[in-house]
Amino acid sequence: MAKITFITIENEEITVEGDSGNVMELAVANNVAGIDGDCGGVCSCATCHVHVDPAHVAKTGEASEIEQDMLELDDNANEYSRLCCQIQVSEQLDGVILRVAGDE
C-alpha cells in the first residue's frame, strides 16, 4: 500500500492510499480537485498534469516518450512534468508528493 499525497492548485494537501492501477484513476476515485483524467488514461488528454516533488522524481521515474509528446502541449510543463494517468501505483510510491499542475 502506498500513500500519495496530492497538493491541489488551492494548496489543499490530500493523501491517499492505493496499491494497484494508475495514479489517475486513485486521484480521480479520491476526487482531487484538477486532475479529470478526461481519456480515462491512454495518455492522449493531459488533464492529470502533476508535478512531482523534485526530492521524489526518482519513485516516479522519467516520462515515456509518447507522454513527453503530450506534454509539451502544454504550457505549465516543466522538467517535473508527469501525466499521473503514467504512472503505475506501487510500493515504490509511498510517500510521494504530486503537485496538480492546473493552469498556472
The other form holds:
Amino acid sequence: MAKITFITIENEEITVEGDSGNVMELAVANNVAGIDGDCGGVCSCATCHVHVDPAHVAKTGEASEIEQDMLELDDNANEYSRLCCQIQVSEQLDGVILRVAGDE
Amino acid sequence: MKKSALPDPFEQARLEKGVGHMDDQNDPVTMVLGLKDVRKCAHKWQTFQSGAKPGRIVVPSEVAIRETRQIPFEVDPPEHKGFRDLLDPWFKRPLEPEYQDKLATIIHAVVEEALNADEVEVVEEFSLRLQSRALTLLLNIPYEEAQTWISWGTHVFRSEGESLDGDKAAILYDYIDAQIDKAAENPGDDLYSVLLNSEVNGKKLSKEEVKGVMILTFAGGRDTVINAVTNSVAYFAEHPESLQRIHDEPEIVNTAVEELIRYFAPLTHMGRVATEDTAVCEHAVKADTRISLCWASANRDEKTFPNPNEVVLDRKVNPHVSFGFGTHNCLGATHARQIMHTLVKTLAEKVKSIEIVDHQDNVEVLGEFNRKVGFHALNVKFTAK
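Okay, that one was the form predicted on its own. Can I see the form predicted in complex with the partner chain too?
In what comes next, the whole complex appears, and the chain from above leads the way.
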C-alpha cells in the first residue's frame, strides 16, 4: 500500500492509500476537490492536473511527451506539473505529496 | 471498405501543409489540421476569438439565420468565466447516481424497442429518440417533452440539399422563446427557470441570454450525439467481436468510449475569427478572417496516435480533441460521455448481433475535403442475446 497526500486549492490535506490503478482514480474515489478526471484517465481532458511536491519528484518520475504536450498549454503548469491519470499507484509513490493545480 | 469506417480525408494536407482551405458563403476558412496547432490556436483566445458576430464561428456560418449569441461558446474571457461557473455544476449532474439511473432506464428502453422491432432506421428511430429523451434529464423537464423534439426530425437546422434553413431554425427559436416565457410565469426546477433566476458577472441573465444558452444546449448536443450513437451501432454491427470483448472485459468500457469518440469526432470542426494579422503553420491569417480548429483531423494526427485510422478499444493514452480543447471545451461532454458509457454497456449486455440492411452516408463537403461524419440513414436488424 502506498500513502498519497493531496493538498487541495483550499489547503485541505487528504491522505489516501492505494495499491493499484492510477492516482486520478484514487483521487476521484476519495472526492479530492479539483480532480475531476472527466475523460476517465486517457490523458485527454487535463482535469487531473497536480503539482508534485519538489522533494518527491523522484517518486512520480517525469511526464511523457504526450502528457507534456497537454500541460504545455495549461496556464497553471510549471516544472512540477503532472496529469495524475498518468501516474500509476505503486509502492514507489509511498509518502508522495501532490498539490491540486486547479483552474488558471 | 467497411460501412462503419470513417476515413481521414485530411492526412495529405496535414502532412504537407498543416492547413486546408474552404469557402463558406464567401467567408473563407483556413482549416487548422495538426493536433498541436489545433490545441495552440484553441488556447490563444485573444488572437482567435469566439465572441465574434453571432453565428460566424460556426462552419457553415449562421450569420444569415440568427442574431442571438449562443452562450457561453460565443463569449470570450473574462466574461466567459462567469457563465461557465454558473453552468458547469448543472452540466456535471450526469455524474450523480440518480441521474445515471434515470439515463440507464431511458437507454434500456430504446435498446429494447430496437430489439423488439423487425428492422430499425437507426438515425431517426434509435439515435434521435435516445438523444431527445436523454436531453429531458439534462434540462430537468418531463420525459414526455422529448416527443416534440423527436417530431421535428433529425434536421431542425437544415433542409434536404441546403446547408442551412432559416425557416426551420425558427421552429427551434420560437419553441425556446415560448418555453422561456412559460418558465418566467411558472418557475420550476428546470434549466430555463434556473437560468432566469441566476446572476452572471454581477447581473441577472436576460431572456435573450437564457435563449442563447438554451439554443446552444439544443443545437450543440443534437447532431453530435446522434452521430456518435449511430456510428457506434454501425461499428458494433461490423465488429461483433468488439461488443463481445466489452462484455467480457467491462473494465475497458471507458477507453472504448473515448476511442469511439476520438475516431468518430462527431463535430468536424469549429471556427474562430482572427483579431490580428497572424499565421498558422507559416500560412498567413489576416485579421478579421476565419480559421477552423479541425478536431476530426487532429484526432488522426499520426505524430501522436499510433495506428490513427484504427479503432483500438483499449487505447490507454488518447489525447483526442473531440470535445474541443481549452477555454471553450464542450459543456455537454459529461452528459455525452455518460450516454455513450451507458449505451455501450447496454449493447454489450443485451445484443447478440446487429446486421446492416441498408445505409446512406452523410458526407460533408469542406472545400478540398469530403468527410464522412456519419449516416443520413442506417437500417439494421438487432438480434437479442
